[in-house]
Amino acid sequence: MSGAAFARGYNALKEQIDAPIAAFLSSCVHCGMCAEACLFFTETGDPQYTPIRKVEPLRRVWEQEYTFWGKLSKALGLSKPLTDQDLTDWETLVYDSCTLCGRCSMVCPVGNDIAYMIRKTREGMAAAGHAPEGLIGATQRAITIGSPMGVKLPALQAQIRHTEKEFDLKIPVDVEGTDYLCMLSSMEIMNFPEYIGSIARIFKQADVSWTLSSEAFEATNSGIQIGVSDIAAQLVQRIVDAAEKLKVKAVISPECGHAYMAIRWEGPNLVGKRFGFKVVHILEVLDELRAQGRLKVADRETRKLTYHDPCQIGRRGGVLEQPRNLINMVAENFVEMPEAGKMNWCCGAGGGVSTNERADALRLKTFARKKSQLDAVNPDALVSACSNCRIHLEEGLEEYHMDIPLLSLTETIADHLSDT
């Protein structure tokens, strides 16, 4: 890597050395805690996979630029400093070993959100030219094309003449003035397309008023797996504009932990403006209109069914009571996982991991860690709502080779509407 490459990671390095970086790099207290709560360091024993490790490079850059001690040794030469070969090493742990879950953040006793630290170094390695091959290239199509996957508008509008000839109704696109915007992942496209007729029918005998956008229909957001803001922000803006071009009242986020993330929590900051409209994951429409009395089934599921918190969405988002409500309003033996909901293991693919093939091996790994909560409980069949997940349990049930069911959570409440 050039001298340029490097001086460009170091200088976003230090750029990225806010106020609350600095406050949880003085304030930890090196206990381990975070090592525990961290499925990479539990399901291999390595203590090179400690979550607070992984942010070492954005530490020494810290104590040699912003302390006292740290910059009188680098004025006497008795601290090493930060190389280029440094941030090789640590690209591995950085983006292989880290899907930004946020369990470590929840334990730590001094309240560091080691995430939040992990994203900021990603914003140096990123800057270095640091950074997977298969995240460089999920999010030079999301820039180029409008989807990590490469999915275009032709491929969507496929499957919508397909819905709408399966299940006969009409999806609206481009509609101005409805209530509601509703994002899709590539993934829910491409892999899982029944979410489309799922939302298009539950809305249909709720009566709610929504579309798609033709211009921003992706959800997923490669900048902050990658750890670019520039290019957060910019993915963040498409959605925007398309919702003020379509006069909506809110965006519905789809089942994805991260576009979720990306457009609710850290959109506004990332455009550095306020939305005009609000932002809602699909669990929280579904449970409004589950609580109005606007979602009637027909029948219930008999076989016991168990949930998996997506991170993003359960943990880091709060969307942690409607998924509940919603299967236990289609469900009759609904079980949880040990450790469910804000406690959750992380399933292993989150943060661009899936993402990164060079990852696949530790991924599969870590999944020892989901087998052992599914285990404790012995579903029939296993709920999550965010597309990236389910291809990662269904891997990681394929390699264990565990005989369970994958549902979608939105699929399964359309599936047993009523027809009145």
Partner chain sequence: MTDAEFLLWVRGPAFNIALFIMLAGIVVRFMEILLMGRKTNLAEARGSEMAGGLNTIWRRTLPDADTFRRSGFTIIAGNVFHIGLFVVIFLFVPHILVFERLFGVSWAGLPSNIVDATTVVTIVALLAVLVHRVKDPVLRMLSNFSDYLAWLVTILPLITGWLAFNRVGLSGSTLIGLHILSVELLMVLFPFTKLSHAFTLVLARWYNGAIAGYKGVQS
The other form holds:
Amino acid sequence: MSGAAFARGYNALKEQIDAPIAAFLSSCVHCGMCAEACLFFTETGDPQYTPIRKVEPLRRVWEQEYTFWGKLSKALGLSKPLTDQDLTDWETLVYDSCTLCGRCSMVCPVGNDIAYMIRKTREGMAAAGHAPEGLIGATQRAITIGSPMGVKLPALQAQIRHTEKEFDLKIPVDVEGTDYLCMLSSMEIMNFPEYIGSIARIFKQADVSWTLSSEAFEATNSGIQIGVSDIAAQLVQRIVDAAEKLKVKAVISPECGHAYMAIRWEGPNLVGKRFGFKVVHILEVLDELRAQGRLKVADRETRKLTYHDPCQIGRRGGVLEQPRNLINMVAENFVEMPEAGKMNWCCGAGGGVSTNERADALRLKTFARKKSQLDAVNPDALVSACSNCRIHLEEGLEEYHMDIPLLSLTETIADHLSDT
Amino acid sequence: MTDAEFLLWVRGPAFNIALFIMLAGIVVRFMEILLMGRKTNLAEARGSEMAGGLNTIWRRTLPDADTFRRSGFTIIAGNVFHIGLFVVIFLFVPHILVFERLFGVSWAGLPSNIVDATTVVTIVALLAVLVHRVKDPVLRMLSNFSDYLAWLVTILPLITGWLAFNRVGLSGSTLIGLHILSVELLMVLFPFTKLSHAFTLVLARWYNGAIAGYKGVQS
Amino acid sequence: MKKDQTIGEVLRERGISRRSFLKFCASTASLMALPPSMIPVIAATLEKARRPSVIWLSFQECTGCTESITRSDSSTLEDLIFNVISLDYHHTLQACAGHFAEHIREQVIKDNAGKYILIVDGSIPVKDGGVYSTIAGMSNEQILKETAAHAAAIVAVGTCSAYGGIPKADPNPTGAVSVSDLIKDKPIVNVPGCPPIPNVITGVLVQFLTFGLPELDALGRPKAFYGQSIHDRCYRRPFYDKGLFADSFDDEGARKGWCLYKLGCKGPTTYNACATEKWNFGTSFPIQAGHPCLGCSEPDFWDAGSFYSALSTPTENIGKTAIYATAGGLLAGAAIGGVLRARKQAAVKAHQRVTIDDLDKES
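Swap state to the form predicted in complex with its partner chain from the form predicted alone:
Okay, now the whole complex, with that chain kicking things off.
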């Protein structure tokens, strides 16, 4: 491990600290309530998973660099400076046991946005070479191949051909001047190709002008998850370039939580300029179509459905009402899990945890939280709107021997539309 | 130093020094935070930062039902001692007279014996909080010297105040003098320990609410 | 009057009834908060006690303490008690003057060496060689030291002799000090007050003759008379407890007799018997008359802030301090914050672009 990397990481932490972080760290009273809001603590009982503890490297830098007394006590040798060993020690806490779900940020009595700080802590960790291997690999693939899962254009083209044939419709690619540029996640290409067909069918019925781009179809952003803004910006820039080239009015983020966070909220700040187009989540588009009466439902779902709010779409993204409006449109028996909505519990795989094999056992252990939420309502099927959540939920349900089918909200809508 | 000289010193020069350190410290801490600045958010807003920020400033005082169920002790004991401190500090007539000297405004106080009882309740709540801090694995891990120091300088004025009011042990002048001295210790440490949350909390809650509000979520 | 008579003999000679003597003993016992069983003890002890010789020295004082004692009507037993001691030297009360008066003092010291009681009122100026108060060419300090040297005990009557009192008030131009500041090798009983309650002065003497040197508090006051604060014995205390205060001297609260704390009452820090013993034959005391206690039996009462500002309030101008602190904080905050901001900007400038090749630890 080179000192240069540590210096780069240390400087990255220094760069990240802003007025909100200074206010948060000045306000923490060590009450421990964030622990009870974190599924890594509630499901393991291990105090090291207390959220505020995960930002300790950032806190030390703040205290020693950006407070008068901290600087003084560092100079007097009263407080120890941050070392590379500290970053090594904190690596699993910052990456393996935090999904950036932001539930802790909702309960902190003094109002600390802890998830915001952990996201920033990752900038320093990654720059110092302390990111987990799984995430490093995904990030490298995202940059070199174009997708964290290594999906290339031919794979997408094959899925498009297959879908066009199945539903007898045309999927627009690289069409200029449409209203929407539709983004996808690799998981939707590889694991859930039904999504592409669903979008196509819905948009056909609602007569929406849209296109895919052959140059930028990957919406996910490993740079955000690993915490390297330079790389995240590069990935966002691809989408910006495609959107500008195709002169679309808006870019649609797919059923993926962090992709929405990456394009909608971090995107303009990463590339350093306001977008000339809008960014909307697919659920926002669908709910708008619903409100305009452009979605015609053929039959309604009779099974008891419940909805899992993906953290980055709901709590951190602000899309909370739309999925409920949409489910109620197509389902007769929609029930809410306890604490659903902005206080929903994370599936346990967000924030890059699912990409980090080292965290697999911990990730499945924390699924017990989701299980107890599901047990409370005992649904016939579980609906969600994030491929990442979906993959992990399926794994969790299997691990815990629960026989609950998982549905994508977009696909569920498409399946209940009339054919006209 | 006689009792009278001691009382005069704590009411005079010592109070002046403590007040100066506390107020200047608060201003410095505020500026240390605010001057760090933050980048303009270039993403298109869905909601209002101001509305979200202001909402969270007050809303965060009331926990949601599930959080209350999970962290009941912390919330109840915390609220008891915070409300207790509020009553004792701001609604005891001899204290109101100090604020009147400082701000020029006065307000009605509570009967002294109610404040006396509140003090006892507050002390008990603070003791309970300390036991919790020592016993709970999360709190024990999070706690450092500064946490215990902050606890000590918070409970000392309550204890000395109670002793002075009930005139236990020493002479009236000594008790009142020790009480004022313990308050001055609290005042001096106030901006430089976690006690600063009393004023930085407004900023922290505002930023949290503003970040969420900008995105159209209520935090 | 023969010098070596006992008090009992003197009383009988003067036709004082045993009944009124016992009444005196009873009131003294109650003043000292002693049980009734102690009354015969006091009476028996007093009857057998020899009349001690007393020298009363007055220094920087206003004669208020002497006024306090002599104000009482001559038919009272307080007056009689002065017949049971032999008051041999007292500027205000003695008939003689000049060299003769001073000669008496010297004679008493010689004749009663180690047995006489020295009472002092007034503080002693020590600045500039003590020139601010001299008697017969001697400084107060010289007289005190000379007289104290052979005294059995000293009673410092009044706050001036006990603690320096008003002459010692800031800026203390004469360098006034108390008796106990100068005399370290004699038992000293402080009977402070401005002036002290007459019954307390006589009570202390009775206590001294009956039980010897009384038990004293940290400020040298007999606990029997100064053991409780005005506040604790004040009849207005229930109003304090209920939070009912007079806000001014002529408001509703003042008329209703509510607590005078807000008007600066020093009752909580003042130890004296006013609230129980009262003044002018138990008629009243300042608080009862509607005025806050000034705390006159406490050291430095004259300098303890305004008489009319509440005990809990700061004595200095804190409004001004608040303004200076805010201004100072803004300046320091701008300087410190500016440095921190520059440090942050330097960090942003020093940013090293992170590429995918930088992520691996091995690379």
